[in-house]
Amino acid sequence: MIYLDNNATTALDPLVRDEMLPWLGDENYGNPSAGYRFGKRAREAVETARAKVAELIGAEPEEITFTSGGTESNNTALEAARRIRPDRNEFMISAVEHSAIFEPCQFYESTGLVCRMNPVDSYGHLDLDFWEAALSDKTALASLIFANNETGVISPVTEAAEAAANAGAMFHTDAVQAVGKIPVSVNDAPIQMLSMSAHKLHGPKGVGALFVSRNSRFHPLLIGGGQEDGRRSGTENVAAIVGFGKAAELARADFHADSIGKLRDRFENGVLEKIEGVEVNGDRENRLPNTSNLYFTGVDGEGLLILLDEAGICCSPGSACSTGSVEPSRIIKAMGFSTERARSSVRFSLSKFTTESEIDEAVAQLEKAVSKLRVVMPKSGSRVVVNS
C-alpha cells in the first residue's frame, strides 16, 4: 500500500505508540481526577502531555483543554462565542472552512444567527478587504481555517485576527491541518481560540485540544464533571492524551517540512511532466508542504480513485469527512471553479513516512489510470463506473 492521504489521518508513530502502551495496561488505569497516588500518576501524565502540546504552539499549559478531536474543538469555540457574546448575532467565516465549522454555522443560521461567508479567489486566497469590511460591532466570532484541508493553502491568520480584534470580535482558527506540519504560534496574532487534532500529526485518533487564551472568557460545551478545569467535563482519555503529548514533542523537534516538501514537488512535477491536462488547485507557493490537489481534465475523479485503490494507492477527492458523498468538492467550487473540475480533482497528501520509491510508483500508476480513463470517458463528460 502507498498511503497518500495523510490529511485524512496519519500513521501512529511507533514512538507515540510506545509512550501510550503503559497507560493501556493493568498498571496505570487510574482516574486522573482521583485523589490517591494511583490516580495522581495519571494526572501527572496528563499534565506532562498538556505542557508538550502547549509548547508546540507557544501557549501556556493552562491554556490547553483536551477534547475528543478537531470537530469538538471547533464546535466548542463556536458555542463559546455565541454564549459569551449574546449581544452580537453574527459569525464571520471563510467559504473554504472545514465542515466542522461550515455546518454548525448553517445550523446557527436556522436559529436566527447571521453567518457571513468570506469569499476566496481561484488560488484559495482570502479576500481580506471583504473580511475587514464585513466585521462590525455585531460580530461575535470570526473563524478562519489556518491551512485548508483540501488544497493546503495557508490563510492570512495574523491579518484576519488583527481585523477581528479591531472590531471587538473574538477570533478562532481551525489549525487542525497546520499544527505539527508547519510552525504555528498563538503569539503571532490576537488569537482567542485555536483547534488541534492529534491524529493529523502521527498521534492517536479520538483526542484533540482547544487553545483558549488566558485573557479570554470561555463557556464550555460539555458540562457535568468539572474536568479540564471546568472547561470540558468527562474523564480524560489518559493513554490518548499521553500519545498526543509525545506526537507534539516529536513534531516540535522536527516538522520534516523540507524533506516532505521536496517529495511533494517530486510527485507533482512528475505528474505534470508525464500526464497532459493536469492543473494544480490552489496557490502552489503558500501552502502546506505535504499537500497536492490536482485537477485531471476529462477524468472522472471517482473512477480515478477506484483504479488507484486497485493499484494499492490511497488518496481522496477531498475531506475524509465527506467521503461517500455524491456532492463535488465544496472547496474547489468556492474557489470559483465548475462542478466538472470539482469532480475531477483529487487530493494527495504526504507524511514523514512517505518515500521516494512510493512517490515514483504513484506517479507511474497515476499515469496508467488517467490514460485508461481518458480512453473510456465519453466525450460528454458524463461519469462512468470502472469495472475491475
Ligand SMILES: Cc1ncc(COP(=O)(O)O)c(C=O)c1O
Contents of the next structure:
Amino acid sequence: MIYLDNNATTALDPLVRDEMLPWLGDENYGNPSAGYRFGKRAREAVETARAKVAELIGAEPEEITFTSGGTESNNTALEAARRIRPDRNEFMISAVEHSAIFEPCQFYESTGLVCRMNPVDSYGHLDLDFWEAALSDKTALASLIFANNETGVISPVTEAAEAAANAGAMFHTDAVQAVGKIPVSVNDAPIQMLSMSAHKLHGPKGVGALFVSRNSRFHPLLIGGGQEDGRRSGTENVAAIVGFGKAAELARADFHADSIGKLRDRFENGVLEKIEGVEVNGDRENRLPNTSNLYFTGVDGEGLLILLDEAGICCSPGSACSTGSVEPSRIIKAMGFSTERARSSVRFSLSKFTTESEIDEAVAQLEKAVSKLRVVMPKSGSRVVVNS
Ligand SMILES: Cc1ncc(COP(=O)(O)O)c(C=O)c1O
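Having seen the form predicted alone, could you give me the form predicted in complex with the ligand?
Complete assembly follows, chain above in first position.
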C-alpha cells in the first residue's frame, strides 16, 4: 500500500505507541482526578503531555484543554464565543473552512445568528479587504482555518486576527492541519482560541486540544465533573493524551518539512511532466509542504480513486468526511471553479513516512489510471462507472 492521504489521518508513530502502552495495561489505569498516588501518577502524565502540546505552539500549559479532537475543539470555540458575547450576534468565517466549523455555523444560522462567509480567490487566498470590511461591532467571533485541509493553502492568520481584534471580536483558528507540519505560534497574532488534533501529526485518533488564551474568557461545551479546570468535563483519555504529548514533542524536534516538501514537489512535477492536462489547485508557494491537490481535466475523480485504490494507492477526493458521497468539493468550488473541476480533483498528502520509491510508483500508477480513464471517458464530460 502507498498511503498518500495523510491529511485524512496519519500513521501512529511507533515512538508514540511505545509511550502510550504503559497507560493501556493493568499497571496504570488510575483516574487522573483521584486523590491517591495511583491517580496522581496519571495526573502527572497528563500534565507532562499538556506542557509538550503547549510548547509546540508557544502557549502556556494552563492554556491547553484536552478534547476528543479537532471537531470538538472547533465546536467548543464557537459555542464559547456565542456564550461570552451574547451582545454580538454574528460569526465570521471563510468560504474554505472545514465542515467542523462550516456545519455548526449553518446550525447557528438556523437559531438566528448571522454567519458571514468570506470569499477566497482562485488560489485559495482569503480576501483580506472583504474580511476587514465585514467585521463590525456585531461580530462575536471571527474564525479562520490556518491551513486548508484540501489544498494546503495557508491563511493570513496574523492579519485576519489583528483585524478581528480591531473590531473587538474574538479570533479562533482551526489549526488542525497546520500544527505539527509548519511552525504555529499563538504569540504571532492576537489569537484567543486555536484547535488541534493529534491524529494529524502521528498521534492517536480521538484526542485533540483547544488553546484558550489566558487573557480570554471561556465557556465550556461539555459540562459535568469539572475536569480540565472546568473547561471540558469528562474523565481524561490518559493514554491518548500521553500519545498526543509525545507526538507534539517529536513534531517540535523536527517537522520534516524540507524532506516532505521535496518529495511532494517530486510527485507534483512528475505528474505535471508525465500527464497532460493537469493543474494544481491552490497557491503552489504558500501552502503546506505535504499537500498536492490536482485537477485532471476530463477525468472523473471518483473513477480515478477507484483505479488508484486497486493499484494500492490511498488518496482522497478532498476531506475524509465527504468520501463516499457524490458531492463535489465545496472548497474547489469556493475558489471559483466549476463543479466539473471539483469532481475531477484529487488530493494527495504525504508524511515523514512517505518514501521516494512510493512517490515514483504513485506517479507511474497515476499515469496509467488517467490514460485508461481518458479512453473510456466520453468527451461530453459525463461521469462513468469504472469496474476494472
Ligand atoms: C482543518 C480540519 N479541522 C478539523 C478537523 C476535524 O478533526 P478531527 O478529525 O480530530 O475531529 C479536520 C480533520 O480532517 C481538519 O482537517
